[in-house]
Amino acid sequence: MSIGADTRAATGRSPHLARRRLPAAEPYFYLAPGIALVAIVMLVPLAVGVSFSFQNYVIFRPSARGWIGIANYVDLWSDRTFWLALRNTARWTFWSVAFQLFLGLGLALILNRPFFGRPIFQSLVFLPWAVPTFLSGLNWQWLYNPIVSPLPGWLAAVGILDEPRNILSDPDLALYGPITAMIWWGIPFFAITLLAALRSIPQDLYEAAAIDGASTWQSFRHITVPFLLPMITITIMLRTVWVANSPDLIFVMTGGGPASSSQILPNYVFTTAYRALDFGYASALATVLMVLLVIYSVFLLFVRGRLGQ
């Protein structure tokens, strides 16, 4: 026996085990420089933000710069601002994604069916998307001023105002100008996440219960519904986190006013951070807005998994 079988034999090991655990280790040596990167780009900053709001960060007062420890997050409680653009956060969002979610699916139900001209005007229906949300808000700011726009006019015609006024310059309806915009912007993602989803729906399921008798409302409740689901579920918790994130329609329409009524998290982390020059304030409140976002994305992933069960 030679000195290299001499040698396998007695450790038990062979060249070629070697040779076969490299090609399997060989894409994590691909995505090593992705992942750095990831890191690099977004933990880091991210470790530094959430670092900023254990101290006192503020730049006008580089001396008074240190650690702090909770004191900021103390603070957020007898902070009046805070709790009004928190509640003002869940309204703007919950009512945002819920339009958003069921006239997207209305939209994506009747782009699912063959008419005449169905391209053209699913090209008209996308166009909202392609639209930047600056340009929304400055065309939705106009068509709320009465002076320019017929919108209050008819807004007092059916009803819904005393007369033809600018609601954004109203404390208490303020925050659905922007509501409104983010509903138009909005609704074509939903509409194209649920209609790819509809269209992966074998057709199969609706002629077997088309056969056993089922009415329009039973194929769409026990087919349909269940179908669309877990496309539902991971569509809303990122509407969710994006529109909980974006606050540039209220930036443009109403920059936050009157008197904070339309102040959402996002606006008033920027106004601190930028106008205050309080960055530390500032990381403390994005630091709270993150943590309530991450929960909720935890929660709606367990309920997406429970449902693919």
Second form
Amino acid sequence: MSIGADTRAATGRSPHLARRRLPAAEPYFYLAPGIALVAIVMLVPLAVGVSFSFQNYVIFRPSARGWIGIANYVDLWSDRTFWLALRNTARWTFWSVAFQLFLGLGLALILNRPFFGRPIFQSLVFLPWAVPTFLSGLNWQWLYNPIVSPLPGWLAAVGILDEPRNILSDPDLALYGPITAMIWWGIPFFAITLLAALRSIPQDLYEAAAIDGASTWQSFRHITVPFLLPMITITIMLRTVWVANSPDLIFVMTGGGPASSSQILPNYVFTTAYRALDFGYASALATVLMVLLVIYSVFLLFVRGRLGQ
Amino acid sequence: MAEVSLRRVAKRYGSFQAVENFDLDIAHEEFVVFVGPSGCGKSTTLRMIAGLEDISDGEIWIGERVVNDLPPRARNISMVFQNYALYPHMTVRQSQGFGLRMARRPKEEIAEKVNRATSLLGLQGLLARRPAALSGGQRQRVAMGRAIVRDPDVFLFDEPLSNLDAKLRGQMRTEIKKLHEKVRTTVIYVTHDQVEAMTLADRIVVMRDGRIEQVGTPYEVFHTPASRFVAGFIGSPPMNLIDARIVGDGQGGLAVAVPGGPALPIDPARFVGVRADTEVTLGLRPESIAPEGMGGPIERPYGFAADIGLVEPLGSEALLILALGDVEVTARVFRPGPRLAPEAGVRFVIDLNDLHLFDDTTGRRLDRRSE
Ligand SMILES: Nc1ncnc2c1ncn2[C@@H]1O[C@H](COP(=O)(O)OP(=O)(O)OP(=O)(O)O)[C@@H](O)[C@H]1O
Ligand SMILES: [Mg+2]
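Go ahead and give the structure of the form predicted in complex with the partner chain, now that the form predicted alone is out.
Now the full complex is given, and it begins with the chain already shown.
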């Protein structure tokens, strides 16, 4: 009870060591439940998934299951469908995200200045986001059907197509069907985030720039762009990972066809796992996609860090 | 050379008249201060001159040009904003040179002008920093540097010191004044602080509800306020304004009677239009009332006895709250002794040459000098 109870004189030994170690470890005790939860919910399934890729794991051949090292990855190297799907994934992601960015940025810039009917226009712009992907996939599939939709006719009229036909059944063009649907569906995401970023730019900076003699283009270039860049990079990163991992529009509109020509990696993973029932190989495909996306994200975050200086 | 002229300038927001009938000629290199209470239209007027706000009516001239339809960048002006509006993503060096870079000036010229502004404002050592790493006073300086670098015809300041603490505000006030001595340019400076207005201005424009109440040198505005409003606004502590009545003094002259108190004789040569039995507002500066023997030189003393109700010592001076008839007035005593205390029946003197009379209804000054 007395103040001197745990001094050296009272206990007869030095409390220093125990005292010093405990505070250093203390935060980790508090964090432990959180870390455990994250590990159980996220890391364990990830590790299990990745471990499948080093196994021969075909559902209808349970007796053959076992560790096979990197054999799945070796197969993958000579799998032409894999390389096609990888190229398609890059194409799909690049065009989708690039157009979403520019159209979304344009919309955000328009919506950032007042005009008559802006509130109505604004809610219309954000509408696609509320449409379920499957529904919009079906819609766009119909839009590309020359029998029910004028769109192929228009495309032929402006010279993009030689005749009004369904691009979804053309191996060279099929992927652009889902890409347009993805662009349409994803613009609002860019528009919303960039509009929020635009609104956070203090108005008096534009006034100061105007007085400093900056033209409209110069204030866009020297005020708007620097303010938007961090938001743009983070949105691009999010959307890239998201789009690269989204098989649903392609699944609905082309089913990856004709003849795998519009297959992207997630579709290929899906068909390998649930049609061929080869979980081992599917895991190897998924792991490759994941590693590529992680490298890409780290690179973008690095760029963003440089921008922030 | 840049004179600035405003001709019957007005600003309307819908049906709300923020500025009306604003007429002013500002000379080359003059330092003009707009002062007035919050919401009286000072910033609006300044922003119209800058081109940040459309002009609803009238004309604004800068130099030889009507600038009504010119964008800010074509007016060759600089502005220092109340919150500085520094570009957060640029270093001090970059933001100082921003205007010149936008005008595509040669690199050597930009470097030279930035260096000149830097040494003028003592910004050496801060050039590589961003605004987030600067103190309030330093930001203020950077904002001024950015304005100077461009050699504008006219400098506009919108309450540049109001975000600083009292001590720094005093220092920066002095610096701005010194700066104007070095960089002779036309300056229009907005503030609601009458001390800033008095100390900085060549001429003060007192505004109220979107109109000019008085234009004059600090001396004129202080010693011959054109209206009751100006009298109450300029001067600290403010002038005592008393609802009083003009009466005959029994010998053919006139006097102004304080309710329940003395009737102060007035000079008929000065207040020519004043007639007996009219209501007026009597204005008495606190420094023209003092206990006998404690005041400064008084030209026409008038003695009376009053009770001191309260003493507010301020160090080099003290404010006395005393009862003059039925009204409380403030007197100001310089170099007060240590024993000033509330006390009854103290002898005071008023300087009768320092009376101000204002029309009861219009609030205008009743004085030959103002006619
Ligand atoms: N965009 C606007 N729409 C409507 N009224 C406005 C607008 N901007 C300013 N006002 C009004 O115009 C009047 C003058 O505003 P102004 O900003 O010029 O005042 P001020 O004298 O600078 O005041 P302060 O000392 O508080 O800065 C105010 O009553 C204000 O409410
Ligand atoms: Mg203002």
